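One chain follows as structure tokens, the form predicted alone.
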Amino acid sequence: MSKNYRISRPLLFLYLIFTYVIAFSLWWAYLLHSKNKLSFDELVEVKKTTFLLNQRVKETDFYLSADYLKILDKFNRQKKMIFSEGAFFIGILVIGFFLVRRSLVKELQLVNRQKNFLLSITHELKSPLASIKLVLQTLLKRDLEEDIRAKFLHNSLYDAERLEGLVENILLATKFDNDSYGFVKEEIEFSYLMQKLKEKFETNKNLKSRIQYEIEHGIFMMGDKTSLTSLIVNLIENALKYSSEDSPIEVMLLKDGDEAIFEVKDLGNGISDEEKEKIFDKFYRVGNEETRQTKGTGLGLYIVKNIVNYHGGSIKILNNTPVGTIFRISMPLMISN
């Protein structure tokens, strides 16, 4: 659990109600155990006295008479329900309260990364927005040469399709919350759609020489074009993203049985095993969106888990070799008749 978690005042809340719970119910298992041994200690005294008047004996044969023995296996019987109910007791109550701090502490976290997308998303949105603008402000200013035009016309296009993709991003991540998202399944020749991706790329130049292809041709599947298509260019960007600008990122896709196994490649920092566990998690991005340096918004990889659970497929998380990260996605091919 993170310091933000440790500190905020919903945990202190609960932490000082259990505290007040177990002192409250350990007082009062006290109390009744002082009850039932004065009870205990003045019944013998009077059985004792009574005892001794009729019988005429020893103290110590009071001690082995029916009598205490009886007055004894009761006191105990009171005494183990008292301590057997008390720790029952407060076994449910340690219970119940790692549960409900389970779910607050996710409710926190929601929270908080709800917090860092509407930063990330502010971002996202004003940047090329601002581009765009700007682009525009000076074409209709300025008489440019055709090349420069063209350049201006090519970079703005880029914002255009960067804020289109983020759009369809958070209409894709509504969806899924809603389960809303009608797939229109249909026969797709999954290397055709992979190749027509690549083009796309490869019209940004810094990106050409950047990601190296292995595309099997003739992989057919039943699914959803759009998806698809998403599921790609989000895990493309995130490779993209997280590792250096010189640094190579392979995508491959092929045939392995009756699967498509799709995968990407990357050689940046790599993701802990801790972090392999939260990253498909709705707005969860490493760091705080205060001071991380990468763009996003945290969906990307949820979109991508969902897509791939709705065309029945997994994904996997590896470690690349030497360094960075391998997300290899398997997928039904379609059955031929």
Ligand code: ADP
Given for the second form:
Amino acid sequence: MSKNYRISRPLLFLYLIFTYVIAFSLWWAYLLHSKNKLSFDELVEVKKTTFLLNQRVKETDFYLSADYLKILDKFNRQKKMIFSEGAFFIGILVIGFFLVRRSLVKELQLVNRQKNFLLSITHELKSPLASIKLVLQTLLKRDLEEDIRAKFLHNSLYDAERLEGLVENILLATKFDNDSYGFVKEEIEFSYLMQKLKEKFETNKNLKSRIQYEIEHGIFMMGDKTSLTSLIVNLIENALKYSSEDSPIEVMLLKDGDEAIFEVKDLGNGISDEEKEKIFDKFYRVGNEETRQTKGTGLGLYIVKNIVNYHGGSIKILNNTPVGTIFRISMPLMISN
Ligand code: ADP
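Mind pulling up the form predicted in complex with the named molecule next to the form predicted alone we just looked at?
Okay, now the whole complex, with that chain kicking things off.
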């Protein structure tokens, strides 16, 4: 959701209640203070008359008398009590208001993002399925030449893989949401996994020239193969999606001390500092759904962040030069005995 969201009904209701309670408290504080002042004035008047009648002195002497000072002291104490308790109450109210408002805004943003997610997932599931169906129907009906058949089948395979990736992301997100990872950490050679994925990406001719790799060999870690595969694929696919089709992408895996550093650099539009804070949130996508061109569900980076946390690592987003983004992940290497 964009930051200039419209004030929704629940928020408006909250503002109204808050304004009413504040106005109500101020009114009560004012009323109590007026009553206190009134009874003070009345008491002063009574005491003064008695004092002047009994003592037969000047009026100014009354204001120096112990009687007057006692009433004044009581009045001041009550005044202080009314204002300090009022201020405390309003303070608590303001803090409560901001806490409630913050969680309400978060909740509303999540509901909105979930709505967008449902819209985009429907589209993302429907379009590859529709094209696979079309290819199968064509292949059944027509006797096509071998190279056209191969091209059709290749495209369908790509669509099927897209669907698989999407389902994998949804599954992973659900696992993280329910704390039921079901992952098995085992000794894996991260370099080998990276190499295999590189080969897979390189089956696509365009990507072969677009992505440059630097992979250090012999990087071992304790980890889960499926989720680490998802991490790599999500970051590379984002770099491809959010930069122009002819701009190069660099993927790097190397050892730094007792850590594995995995970096994906692109020359795309980059991510503003404000957005950097939000893009790991579930379903969060930059911009709004009507104007957004790229396909996506807003689950990729949410999963990436969770996978990195699960492996005890950290993730940084840096600005690339002259433009673009660098995602840098550090994860602990396996300790060799
Ligand atoms: P999705 O790509 O499905 O929208 P992600 O969780 O992978 O979801 O990413 C969240 C948002 O972060 C994206 O919508 C996009 O705006 C932004 N983003 C992610 N990677 C990049 C990148 N390499 N360059 C620019 N923006 C990015």
